[in-house]
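Just the one chain here, the form predicted alone, laid out as structure tokens.
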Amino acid sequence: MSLQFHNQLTKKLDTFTPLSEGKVLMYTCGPTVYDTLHVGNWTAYIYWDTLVRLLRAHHLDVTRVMNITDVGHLVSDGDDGEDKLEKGARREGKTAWDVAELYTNDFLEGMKRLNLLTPEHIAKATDYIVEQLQLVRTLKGKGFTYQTSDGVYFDTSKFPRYDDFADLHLEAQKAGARVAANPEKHAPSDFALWKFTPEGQTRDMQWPTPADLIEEGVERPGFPGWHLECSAMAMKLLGNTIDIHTGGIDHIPVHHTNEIAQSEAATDQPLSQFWLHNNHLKVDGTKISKSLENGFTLDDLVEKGFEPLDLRLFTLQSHYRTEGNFTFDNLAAAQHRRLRWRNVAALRHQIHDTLQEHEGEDTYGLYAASQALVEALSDDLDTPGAFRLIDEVFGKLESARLGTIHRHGLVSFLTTIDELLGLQLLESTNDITDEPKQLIIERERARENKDWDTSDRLRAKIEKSGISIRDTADGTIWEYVS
């Protein structure tokens, strides 16, 4: 079974083969930790977590780095404006270091709430200043940099392939069309590797600029440009060439284009053989923005009666390369779907393995469904196709007689779903306690005796314990109500 992904490098669907047999080196662009993440931010991490799960299902050993941008990300994709961490510090009356720690911890807690796998390396930009400066030194030594009054810049004219990745057509661009105009820059596409702290200012996060990196040889404090960290940390932790680099489509024209330029100029080797990008998530068909107050956080969702895993399921209903649209009605539909799937998972508490493994396979195909799920996701991470398969299999189980469902096959399929999609169907579906079970038995006896008043009274008592009951030809099935 082959893996196929849409590769931005080639602009087509490519079959994935790791550079080293059995091993995958992967880099995920992480958050800029100046505020709480919103639903649009989380979308990327949900998709790339699912990608890691899929690679492991193919028996590949994945080593992943995710960066934490805690310095250097300016408020625009250009080289002007305020650092987002400095802005967050001013907003909250804290230091930039305090803001970075606060929202890094908030992000890591959010990962747990969404059941996201922890990358092997979570790398903070501020922990790799030495490596970033060494990369600037290498680029300077190879003639790729120049200095202005506000920093050291990468000269994109020295890297002929600069516009290939994003099809930028640079000659058709005018100064300031893509990034803010800077009269000292040789070209609008040139980008800052290292920014100098403006004269007369002191930043919370700044470091001495080594004398050999400054033309006049006078030490000046400064800080790294946003793009520099990813290249420096990827090369330090994973090597010069990796298998997969992931991020959002907004990274294509600037951040990832700049990563490629500075990395490959320094090493003369490809940075990554595959580049995967997720599309945007809108809210009510509109871009997420502070002014519209539509950047809903995980806490906002919980306050409205949802769980973080509802957002995970909602996200995976759409393909990673399609634009998503978040509404609370859509999230409620996802919540209902997850409840339905949890109730199918709860059937395992109500059946016993009296069947041989081969019995019922032609009808329900539970073991074959596990393999089919991997195959669906292997086609460019087709999560909508995987969801259709699950709905089809679960639909058959919902209409089946309990005695015809093979319990081990059901548990095996649920385990595969949880391992691939991270929905915790098994973990979130504990068996009910003995008390409601006893009431269900008493009610079945009342129904056998046509004692409908007792049956109705017992039903009401059972439902007070947080479950509902459904009468079938096979007996009573209990289900969660939320």
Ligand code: AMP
Second form
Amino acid sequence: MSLQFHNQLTKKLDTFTPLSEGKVLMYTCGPTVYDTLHVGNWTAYIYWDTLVRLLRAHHLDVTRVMNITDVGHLVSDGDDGEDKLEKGARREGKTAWDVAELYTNDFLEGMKRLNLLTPEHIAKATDYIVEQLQLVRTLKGKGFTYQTSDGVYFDTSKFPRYDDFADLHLEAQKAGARVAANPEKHAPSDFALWKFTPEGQTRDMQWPTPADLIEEGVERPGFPGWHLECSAMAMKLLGNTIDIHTGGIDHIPVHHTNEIAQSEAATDQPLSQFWLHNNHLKVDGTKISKSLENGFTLDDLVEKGFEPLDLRLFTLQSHYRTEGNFTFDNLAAAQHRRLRWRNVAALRHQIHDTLQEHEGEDTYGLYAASQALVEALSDDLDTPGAFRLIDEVFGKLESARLGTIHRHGLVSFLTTIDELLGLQLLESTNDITDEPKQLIIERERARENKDWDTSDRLRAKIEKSGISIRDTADGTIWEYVS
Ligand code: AMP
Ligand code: ZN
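What's the form predicted in complex with adenosine monophosphate (AMP) like, now that we've got the form predicted alone?
Below is the whole assembly, all chains and molecules, this chain first.
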């Protein structure tokens, strides 16, 4: 079964073959740790986690690096303005180092809550300053840099393919452009590799600028530009060329374009053979912004009675390349879907003992469904297609007679769903205790005796233990209510 993904490098669906047989080197652009992540930020990490799971289902050995941007990402996303970390430090009356630690831990905790797999390397930009400076040195040695009063810049005119990745048509843009924000830059697209700490200021995070990287006479501390870290860390931890690089669509025209320019200028080799980008999430049809206070966090969702896994399911209902729209109604619908799915998973506790685990017919094609699920996702991570398939199979199981469901087939399908989509259908569906089970048996007996009063009384008692029951031709089935 082949894998195919939409590749920003070629702008089309390409069949994926790893560079080295059986192995995948992958890099995911990670968060800037100056605040708690909102539902939009989590979108990316949910999709790319699912991609890793899919690659593993193809028996590929994935090594993934995710960076933690703890320095150098300026509020403008360009070369101007305050560092987001320093801004966070001012807001909270802490140092930038403390803010970075606080929100890195917050992010890692959020990853666990969303059942996101831990990448093999979680790399902090501040731990790779030496490597970043080395990359600046290489680029300087090859004539790709120039210095201004505020930093060392990459000269994009020296990299003729600069426009290609994002189809930028910069020449046309330049003709209509107004005065560049930084008049010392040779072109608006040039970007800072290393910035000097502004004269008269001290930053929490700064490092001496090595003498060989600066023109004589300027001896100033500095810090890396945002794009530099990803190139330097990918190179250090994975090598010059990797298989897959992922990020949000906002990364295409600047961050990834710049990563490609600086990496490929330094190594003369392609940085990555595949580039995948997730579209953005809106909230109530509007862009997420601080001023609208619509950047809901995982804690906000929990406060309103949802679980992080409801967000995971909500996100995966849409394809990663389509724009998502978050509303609490949509999240409630996702929560409802997850509850339905959990109740199908709970059927495995109720299939009668008379049917042996490995016997009986796989009437509902559960083994084939596992295979079909991998196939759906292999087509450019078609999560909506995977969800349609699950709904179709589960719909049949909901109306099936219990005795006709192949227990082992069901467990196997649930395992595949959990491995690929991380929804913890098995983990979140423990069997009920003996007490309500006993009550269900007593009620069935009462029904056989047409003792409806006792039956009703027992139903009320059963439902007090947090489950509901429905009567079928095969007997009573219990279900979770939340
Ligand atoms: P940042 O922490 O600003 O570097 O952003 C972290 C990630 O969140 C990036 O990959 C962005 O592409 C992504 N991101 C930011 N806003 C949204 C959004 N509304 N929807 C989806 N992804 C987003
Ligand atoms: Zn990056």
